[in-house]
Amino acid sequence: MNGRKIMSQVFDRRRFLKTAAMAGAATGVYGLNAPRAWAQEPEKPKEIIIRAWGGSWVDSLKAGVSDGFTAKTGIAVRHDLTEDNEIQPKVWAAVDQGRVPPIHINWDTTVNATKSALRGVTEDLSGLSNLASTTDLAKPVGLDGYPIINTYGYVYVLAYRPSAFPDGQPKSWKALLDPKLKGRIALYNDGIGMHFPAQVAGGGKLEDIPGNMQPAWDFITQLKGQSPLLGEDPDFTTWFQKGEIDAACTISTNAREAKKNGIDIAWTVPEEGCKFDTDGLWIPKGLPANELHWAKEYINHALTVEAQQIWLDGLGLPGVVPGVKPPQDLVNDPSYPTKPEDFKNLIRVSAKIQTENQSEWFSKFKAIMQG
């Protein structure tokens, strides 16, 4: 997303191309533990290459799928830390000059996914095996079949120090505007999961998205005022344990790797609600045959109850696999929802208008905090 963003360098691999034959056949059934299309197994690559998120974020897919799609393939697999929007271009340059894509696979922000589905870069994944045992939250809406898949959701909450706030959890995201927290509040660097309960807060209405925003735009503005630290998903548990603020707009993830490590945090979804949204997986377009059938089979794996409990215990998120429990500590937590009832204060806005829509978002929002 623009969120969890942190550098890496891009790396080079060496790749196996593979006959006509074999790309042809390509196109069949894949799974781990399915029956297979091909007459004989492919040529497994040495390794794979990820493009994941930095922190507790990497290090739970690696628990939680890698590691046992390694033990499961004997493929190394690995993860590739350039920023999501920075992955982006370079992708989508080398599918249209028809050379081999700088990844096997994108875990990416379903809107960021979304850009690149629509772009026609993205390899059609609705042939796995185990999509037939997901939610209906693993579907992208409004793309035809599956250019990626959703793997889990999550919430955007108000996450604060409860030492900071001695009357009781915040009820509204006005409670940023207090005085007392000036310089000691954090934001996403683009402002992503603001918009939508700023556009409340505000004073204005979700349906008036995204024809009239200025509602959110002058609430922004106001947050300007409180001297916010701006950053990405690292950088929210670092302050957080530093002690460096006392509440920030960010996933609940974050907040509760700082509870993890001892600090004293909570979250809460405010009484103007918060931005809901989704993660996905995608494989771009011009991989050799042997190395996208692999890559296939690794997001199928990850589409297992076994893979996506350990994943998204350490992550804190719903899944979309049924089965997969919550953790102990986000039983009955409003930022895992699990029921229909538990979205009723959740706001989610289609990935077609955040695609449309989130460049010039950002724009302004960052326009704002520059001012």
The other form holds:
Amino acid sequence: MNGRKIMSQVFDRRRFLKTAAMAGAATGVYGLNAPRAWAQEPEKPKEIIIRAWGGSWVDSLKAGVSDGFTAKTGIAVRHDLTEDNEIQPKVWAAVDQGRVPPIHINWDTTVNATKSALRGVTEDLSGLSNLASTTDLAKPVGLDGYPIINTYGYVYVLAYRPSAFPDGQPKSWKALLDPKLKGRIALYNDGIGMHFPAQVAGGGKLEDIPGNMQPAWDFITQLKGQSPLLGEDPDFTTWFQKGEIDAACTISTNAREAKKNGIDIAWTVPEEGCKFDTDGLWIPKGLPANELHWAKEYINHALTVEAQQIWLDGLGLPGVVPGVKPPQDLVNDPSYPTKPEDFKNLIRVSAKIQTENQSEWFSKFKAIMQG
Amino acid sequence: MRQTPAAYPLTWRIMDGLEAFVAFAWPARLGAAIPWLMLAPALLLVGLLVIGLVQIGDVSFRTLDPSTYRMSENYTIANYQRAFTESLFATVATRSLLGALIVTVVTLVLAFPYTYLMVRTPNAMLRKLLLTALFLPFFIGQVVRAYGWLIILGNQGMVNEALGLVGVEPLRLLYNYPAVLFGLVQYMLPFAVLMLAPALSAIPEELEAAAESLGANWVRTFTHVVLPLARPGLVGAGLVVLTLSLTDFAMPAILGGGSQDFIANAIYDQFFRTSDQGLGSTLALLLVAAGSLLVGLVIALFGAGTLALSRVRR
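In place of the form predicted alone, output the structure of the form predicted together with its partner chain.
Shown next: the complete complex, the earlier chain at its head.
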């Protein structure tokens, strides 16, 4: 036996004794408190899994909600960056088959979440204590109770590169039809965000949604003539940064992200208005009781002023808890509505109407854009 | 003469034991079943695929109820009616089929000289270089390669920067149909070369030398000797490229700018965006049918090429 082995054994024995002593002490402490702890709260899981969007979105959630939750409860939070549309069928299948779903909480668009609520795979969240201190925005429109809790709102603004608009900011969505912008504009690839302003820009009325949306389709057909790029959230930031586009209908967060990266970008709410929508958190059915409890606690924590302040500072979006202050760069910004008059030019259609008509609207938008 | 134990090695005894065990476990009368036993894994896999197709077929006859986001209990052909009557699907199907045909032809035209040079060159270094260039793309996934083209062909990409040096304004090289086809050809080229290489290697060089010695120039040698003998490779490579292009998802999604969808993108949209599994299943089955018909047509016209299941020539 050489010296290194002897030292190793001594060290290992010492480490073992030390570890055992610590474990014993810890057990003793927990042993004293255990009955009380069990009486108060269900067993803590090692981690809970939150589905989230990547990039600055998940960074903001982590900084604002997840880190605080872990500090408070000791439960680790894992962020699953599976695309929201792709996690949905997995969760639906798990619930239908009586399996434990792959995530504890889905951070989702309210429209997508409403589909899950209509399907009956969401847990009821109406008992959360912090709901009492939220604004009306937290309540999903057109649904009973709280199968989803909206956590913030956002505006699909007209984002633009000021150098492409030398006469000043565009006043109307019709500015996108300027021939010099051909091939230089971008929309969401499912048309989301553009349907309702297009209804107004096309000469129609919002009250006619969903019955008669021909004006919207007419305006979108005109936009098709401009050969728009069609993408998703990260694409807009990239396209602005790479000089591919000069204007887009996108969530203000994406334009703000490009601006943070040094690109000269501005945004506005044109006279026809902008779509206002919400994202939310929901819990799929089928979780063990203790994990359901802690998933609810996570959402409850997300509804505190402290969590919302940090989370939504990162996203640049208005929250659902009074007292959250806008970031310095978004004070009085039209994409950050805080007062009732700020909503005057924003268009909000219930998630239920949107989900019930999504397939038809999607097909019509695609038929125009793929033609 | 009776053998001593030393003259009958232990390994032979083990083999005898194993033979006896096999004879017991699998009697000679079951010998005819051996081919089926060898086929069992493949049959299992195909069986699983068939089960999946049956389930997809079942869902394709159900419609989505947007008030509950569940599929209907009753059967209907509504999804098939939509697939055949809505202009969106006709546009996407036409684009996919036409794209697959163009990509197949262009890929074969580019792959042929590459493969010919690779198998015929006497220069070992050049052959290694061509082989390395062939296999390198396999280590890079399709999505990464597509993003590579975004960097090269983008508005501020290398090509436009080079054009800018000679005073040319940036050109829109991405997010259109030619960009998708270009990406697909680049992706399919190694597959085609791999399929063509065995066929071209099998053509004896002496045949070409004989044709030339009989007075044929290289064009006549190529058209009357090389090309006919390379047909099995061309057909095999063509079938692989055709089917892979027809069902591709990533290139249209990344290089098409959202307005150049292929059928696979339309299927994805139905499954994951509108949650309409019924229509998605219908489109998936129609894609399988269209692909199978196309492959069947090619095989009927030209044979199965190197994919043929013929017996070895004697």
